[in-house]
Amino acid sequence: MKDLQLTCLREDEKATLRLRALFARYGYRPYRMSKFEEYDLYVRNKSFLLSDHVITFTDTDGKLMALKPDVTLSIVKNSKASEGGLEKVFYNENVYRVSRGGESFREIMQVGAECIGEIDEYGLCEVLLLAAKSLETLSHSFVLDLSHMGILAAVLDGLGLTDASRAELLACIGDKNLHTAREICRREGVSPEGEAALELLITSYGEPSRVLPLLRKGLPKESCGALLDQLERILDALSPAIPEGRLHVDFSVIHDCRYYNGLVFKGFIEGIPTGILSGGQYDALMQRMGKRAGGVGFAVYLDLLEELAKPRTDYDVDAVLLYGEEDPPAKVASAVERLSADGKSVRAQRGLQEDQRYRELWRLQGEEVTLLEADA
């Protein structure tokens, strides 16, 4: 039977209910926070945000406050986790920022999960599994792309580049721009071995069983071997739990190295051209904020689900039930219950309204309900 209650919810609201249930099933507890945060938190970490546009106001005590544009920063700031401890939380919070491609501020519902404290490899696997399952709750056609900032850093460290050239090459990796990367390498006198390792990161994409052997063969063992071992262990643990073809290695997934240091990932679903999920290890962020702990988590950007919303139906309601002034309320209520028993929406009223759209038109006549019109 069609669940009328759920059909009345927006796509982001339905997704929120499913994601909350998923996180709770893995022992994550709900986390609530204020709409406001001191503006200084965002000023110091602007590059961590998707947008540097922040709504500010002056509090009654003179402090400059902000409507929160991000949740992770607030969770990290207020976390009491430390070495030896572990916090697992999830949230669904409204954030206030300019949406992607937008020109004005919006209140956006965001859902995510964070694991903070002493995080082992199982903890990393669990968060990645939750990310994949989160995508699957939104669409069965999804892809989770996984990268490793440590491997990227190890390759770039071996090229002997200036900070400016390093930033240029990171941009090339993110854009899969092999031509420009080669030009930079030749301009900076990068060795053939270093250039080949960089090209491998740019061109490698696909399922772990195909990509990992290429990385093993082409990346320097001294600097990348242990990191590749970790990546392989995590991928081996995840592969049985994620549908075949849904987990890919992709080094174009790059997050700011001032905040992220290990595994980073993005999630995509069919019908939305940009990533709907983003996350990773942010141990470097924890250290920047004076926390002696690690962190890993992700956020789902539910505003993007609007692109998947079905076009508006041709009808305002499934059925209109007409009744007269003489019909007792109890009989009208009984007729509405009978018509809506199969899940259709029913609107009872005395007369038709101009431009009203419906599939069926019914008339209450005594004890009977008669169908007057029906759209085939």
Second form
Amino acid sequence: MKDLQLTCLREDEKATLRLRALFARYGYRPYRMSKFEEYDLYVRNKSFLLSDHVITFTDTDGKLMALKPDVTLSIVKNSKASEGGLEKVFYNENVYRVSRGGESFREIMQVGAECIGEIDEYGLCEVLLLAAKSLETLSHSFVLDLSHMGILAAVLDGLGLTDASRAELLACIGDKNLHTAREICRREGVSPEGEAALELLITSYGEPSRVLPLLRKGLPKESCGALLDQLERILDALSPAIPEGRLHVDFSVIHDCRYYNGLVFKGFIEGIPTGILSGGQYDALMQRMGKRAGGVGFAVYLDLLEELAKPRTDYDVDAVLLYGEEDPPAKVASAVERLSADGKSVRAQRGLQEDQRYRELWRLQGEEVTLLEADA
Amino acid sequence: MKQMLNIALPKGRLGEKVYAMFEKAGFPCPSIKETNRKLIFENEEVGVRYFWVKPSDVAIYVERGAADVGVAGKDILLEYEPDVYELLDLGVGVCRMAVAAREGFRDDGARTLKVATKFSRIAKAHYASLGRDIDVIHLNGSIELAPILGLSDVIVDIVETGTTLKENHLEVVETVLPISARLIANKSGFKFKSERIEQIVRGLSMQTEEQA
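Please show me the structure of the same protein in the form predicted in complex with its partner chain, now that we have looked at it in the form predicted on its own.
Entire complex below, previous chain first.
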């Protein structure tokens, strides 16, 4: 019976169960919240959202409310953690937003973990480890890309650019667009050293053992040295716990620097065309929301699991049990129990329905059930 | 068997030119040159699968993962902003996005400028950078007709040789941006097939450097 229950679950439901168990194992407590939030919260932090479309409605007291398009903002808003304290929570919530490239709202199951308060390096490592383990829970063929907004900011600060050119270059790093980055550098008169550092951020990606020495050699020591030390310590701590080749350094992972300041990361699964996991350190968001604490966390977008090609089910049900008008309900119920005892799904009905697909066809005759048809 | 790399190419002359570059880069697929109605062409030995798609759809195929890499015009990338890596400027399909109007037209800035275009996002971004108030009229084709019939003051469109404009007594007022074909890659596909995609980038960039 247990097996039957598991096979009945959708992939996202199974994943939710596994991820909840994973987070609970590391002492994260479940966080449950209302489906609605005051719209004002999202207006003030619109760029933090993946899409700026929000479903709104007016509550009975006249307040403009929204169906949650995101969970992290609500957790941060309600967090009581301050200096010295630490909250570790996980959630699985439906959020409502327009997916990228889509044209209408969708209900999306989002599962995630957040660590808020005084976060030390172990705290960062733990969240990254949970991110990697979350991906591994979903598929063995995954990659977790790790980037550092501090290093990106340090290199860009050194180029002395206008805000508009800086934004253009940041977009080039995100798109691995070396040719346009070079054009902008030429246009803005960036120094050869600055251009070389920028090129390094675009072209150096992959396994930490290969990428870190390149970064050490090519990035300015005074502005990036300490940040690279931190990145290296974290990667060293994570490496033994994450399967080889699954953890990459890749600066094309870029989050909005108004909210994210340190480590940022994105998780990919082979067969799913976009990142299924996204997260990072959002101390800047905490400050914007008046919280004197740090924050790091991630979300897994489970709706994307549908993208993984799976064989379609060939049958609507394992067995169809036909019964007659005169058969008493108790006998039908008992026959269903007997047939389903070995984990089969059984549907009892009076007559066959058009287009119904089943493995076995049974008929209740008196006390007995007789097999009429069976697929090989 | 080699892991298959799916490549979306734009139908037409540009696609044929680009395929020749892929072939030279070490990713041939002789069946693509056969005259038939097939849509997909494979070379299992090399591990490539090519397919022709409408040029404006290449970015969608790549963003959604149906293709690992593809070739799309910069105009399409700017207009639709697909979430893909832009790995290389191939230096082919070179043209420009330009503002054109009837010969002798002068924008005195006294009223809202009516702009007809297929590229609404690019037009809006261009005029926003100039602080000019515009009314965008989105059209799907024959853009040049709009200023002739008084539907719009100007058009924002791709200009190659300028012959069509000239024949219709239109002229380029200003260039918005240069356009050329770009090699793009799916972000997730890139993580799992990076070695092969890098081979393509190397093979193609050798050719673009030679051209330059």
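Only a predicted model underlies this, so the values are computations on that prediction, with no experimental measurement involved. Superpose the two forms; the largest set of C-alphas matching within 1.5 Å is the rigid core. Numbering follows the first chain given and starts at 1.
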property	result
Rigid core superposed: residue 64 CA moves 2 Å or more between the two forms	no
Core superposition between the two forms, C-alpha change of residue 362 at least 2 Å	yes
C-alpha of residue 28 moved at least 2 Å between the two forms on rigid core	no
Rigid-core-fitted C-alpha displacement of residue 335 between the two forms (angstrom)	5.9
Core-fitted comparison between the two forms - CA shift at residue 353, Å	3.3
